[in-house]
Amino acid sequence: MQHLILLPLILPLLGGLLMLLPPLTESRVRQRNFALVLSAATMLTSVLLVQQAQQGVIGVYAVGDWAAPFGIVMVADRLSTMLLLLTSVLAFCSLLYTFGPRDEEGSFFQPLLQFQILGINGAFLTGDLFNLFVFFEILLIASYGLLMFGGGKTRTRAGLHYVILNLAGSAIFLFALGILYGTLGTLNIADLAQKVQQLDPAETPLVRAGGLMLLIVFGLKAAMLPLQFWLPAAYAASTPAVAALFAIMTKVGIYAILRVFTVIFGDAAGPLSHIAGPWLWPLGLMTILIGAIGVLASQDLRRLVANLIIVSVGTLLAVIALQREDATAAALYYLLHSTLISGGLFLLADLIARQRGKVGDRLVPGRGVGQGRLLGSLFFIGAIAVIGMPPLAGFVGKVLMLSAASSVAEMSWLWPLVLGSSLVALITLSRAGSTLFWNPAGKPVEIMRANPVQLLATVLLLSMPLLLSVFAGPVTQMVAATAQQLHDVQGQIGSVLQPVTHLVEVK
């Protein structure tokens, strides 16, 4: 059990490499089946890690028995394991959706998907900033290939913008790491938190500069204004399974912001305490606004879902900027909901598009949807969930986030924007539903039916908000405990920097 932390990394790594070799390269069916088994095993491992973390244990694995801060450590606490499980569920449904014709448009789709999962899992588990950079690069390199998979003018253009922006982001990330390492002599997150508390005042400006450069990088990954413009084109151009998995990509940026600016630059960081707050609050609110404008202007369903992701990112950043445990807990609940429902809507958009013929998912009158009642019902559930209407999890998440705004100033900015963006989503999705299902310009093709396995993957993701609503009590307790552990900086320093490998009991 002590090596369990490494399995979410080893399984996709070995799986991706094996898929590059015969006999798996010779058969798409064998690749898909193998990938699905790997994904199920990763999900089972994630469940075990979550169970372990929920018992108050922080799993600290020192690779090669080199203890932190000198060696590479993997940290499995409540936050990282919860996001690991979220990634596993999303990846499993995305892989299930590839049991159709879409991964036959080019080569190496399944191996790239495994390397993407490896990068995301590693980003959540690593205990130091340099390896966060390494895993960022792994997931980005895989995403470059996945985004442009199948070719085409639109994908190539979107992919080129995405690659250039992320290369610039990687360069800034390296400069930031150089500044922090040169000043503090470490990149281990727990050790950085400790060193920042004892920082010489003369070195404060340098560390502040390094920290704010990290905010730029993570803001780019999270699609925070003004670095959000790459997202709608990139996500709308991707294949559906890739777009669904990309729903977690912005959350990697959110996670990094939470981890770095709560642990390293949190309450105990002295003059550098909450250095991101003055930036996160206005930029988060403006991201909600620009996302809502994008939702109104969207001409097709996939771009509409992508802009809804920008709205959710802005909401999360604004709530995280409050820097309180209850706000963090509310943000985590909403993060689970928004990721799953966004992934499900991307898959549903593809099912609808394929039954509408040439017009695809464009929001213009076109041929009727072959399975109008079924897909229309799924669209209705997805719309209710993403808008945040009762009784689904979006409503619970938004109530928790609005409740987290305690002062008049916080409420006067957050409430109008969150409720206003929900109203915009309601209007736009109502208009989209009417166009797609109620005003067809031609008869549907009766023989057109969704692939049952792809339909199952879509239903699984769209049913998650219902589960989050049914189990809202246990889930809110879980995210509250997660937020409490994240804000307990001294507890994390004590557990990670002990000279003991493997599992450490936190009292």
Contents of the next structure:
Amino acid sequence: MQHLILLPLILPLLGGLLMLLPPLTESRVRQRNFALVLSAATMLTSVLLVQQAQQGVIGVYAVGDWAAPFGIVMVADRLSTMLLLLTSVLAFCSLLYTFGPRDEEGSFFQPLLQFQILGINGAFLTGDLFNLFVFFEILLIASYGLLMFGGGKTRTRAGLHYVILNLAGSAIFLFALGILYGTLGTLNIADLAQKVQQLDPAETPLVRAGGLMLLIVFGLKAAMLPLQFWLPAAYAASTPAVAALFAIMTKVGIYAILRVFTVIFGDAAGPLSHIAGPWLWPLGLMTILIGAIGVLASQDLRRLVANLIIVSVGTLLAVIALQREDATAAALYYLLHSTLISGGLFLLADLIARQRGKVGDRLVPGRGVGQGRLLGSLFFIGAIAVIGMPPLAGFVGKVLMLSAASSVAEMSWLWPLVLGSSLVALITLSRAGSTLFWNPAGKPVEIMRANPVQLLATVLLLSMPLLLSVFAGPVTQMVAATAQQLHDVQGQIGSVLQPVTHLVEVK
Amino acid sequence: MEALYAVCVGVLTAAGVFLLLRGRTFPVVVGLTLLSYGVNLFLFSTGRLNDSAAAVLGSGSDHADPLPQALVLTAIVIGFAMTAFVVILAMRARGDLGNDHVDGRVPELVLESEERS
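Can you swap the form predicted alone for the form predicted in complex with its partner chain?
Below, the chain from earlier opens the complete complex, with every other chain and molecule after it.
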């Protein structure tokens, strides 16, 4: 069962490769079914991994049996398995959505989707910064293909910005890795955490520079303030299933920030502990602000959802900047909720757009929605969840985050911004909802029905906040344990860098 | 050697960043390439510069750090793939958008100054 850790990587890798072979490329039906089975298998693996990790043991897989500081290790602790499960649920739903009519726009969509999942899973599982870079590149090159899928002017323009920005980000990533390797002599996260504690004071500024350069890169992936402008255009331009899957992409950046700046530069790092906090706090707060302005200014539904993602990223970053266990736990709960709900809203926006004919998802009075009652209720549930109104999970998440701010200074910044952005979201979404559903300029030409499979995918994602709030007790316990494990730096160092017992002396 | 090496990395990076900030796709692509050269040289130097060490573990007592070489190799492969992709994308954008500006349309200021000259 120890090899289970590698399965979330091997399944999409081999599956994606198999899908490039003629027996599967010839028939779209076969390709889809194969992808669905594959995705279900990945989800099952993540469930098993989560079960394993919930016992509190950190699963370490030494690839090729080379022990930790020298070889490549995959680390499956509570945090990474939780995010694996989140990814596979989201990927399953967005895969289900491609079973509808939109998939006909080109071939090789399914393999690209699998490679994207490979990259995301790898980024969550790796215990090594250079492999984090490699998996980032895998998920990026797949996302370039997915973003451009179907072609068209807006996609090309958004894609060009996205690709160039990310390539520049990769260059900065490599510079940062070079600095860290040059000064600390290792790239294994646990080993880095250990080496930072014993750092020569003369080399502190260099390591600090390297660490903060990593923050730039992860901030770019997470859409942190000065680096967030690519997101609305890119997400609004891509096909709906891709946009839904991309809801996890900003969270990969947040995961990397969480991992690097609580483990390597965490409590025990001496002069370098919490170096990201002074940057994350103001930038996170300003990201909420700019996201809220974007929400108010959005002209169409998908751009609105994309801006809501920026708001949620800002909230997460600001809460993570507190760098305390309870704050991290609250952020993790909100992360689960916001990823699932924004994925669901992207799918719903497409369902609505397709029934409105030419107007699409633009927020102007147009032809009425064919299935107004059904989609309207779904929109209502989604809106309540994403705003953070009771009783859905967004409310629980926001309450947890607000109560994580303890000092007056923290409260006086975090509370107005989080509550204000919720108010802005409330206003904009109710305005959007009344334009879309209550103010039709004409009757729908024919009663259009949403594709049942696509509807199922949307309902699945939109019902997740409901589940998260019904099971709020166990889930909050789980995220609390996750945060505790993440902040326990010595524990991680201990379990990843186990003493090497079977090194054989070679003459 | 160290000074020359450092200057090389610095010049490549500076030129790369300068070109990256240009408005047309071709200079941007060249800028990305230069930047990745700078990065690769920099990564290579993190194993310390040494002119007599064996590259692979041999019988000699002095050998170079093999890890940066592995890192550089990976970074080069990935860098090439990404450059190839961005070149194709730039050509596609030129075809789709009708011009080679990174924003997809040439700003009016630039058009005016080009007309004047």
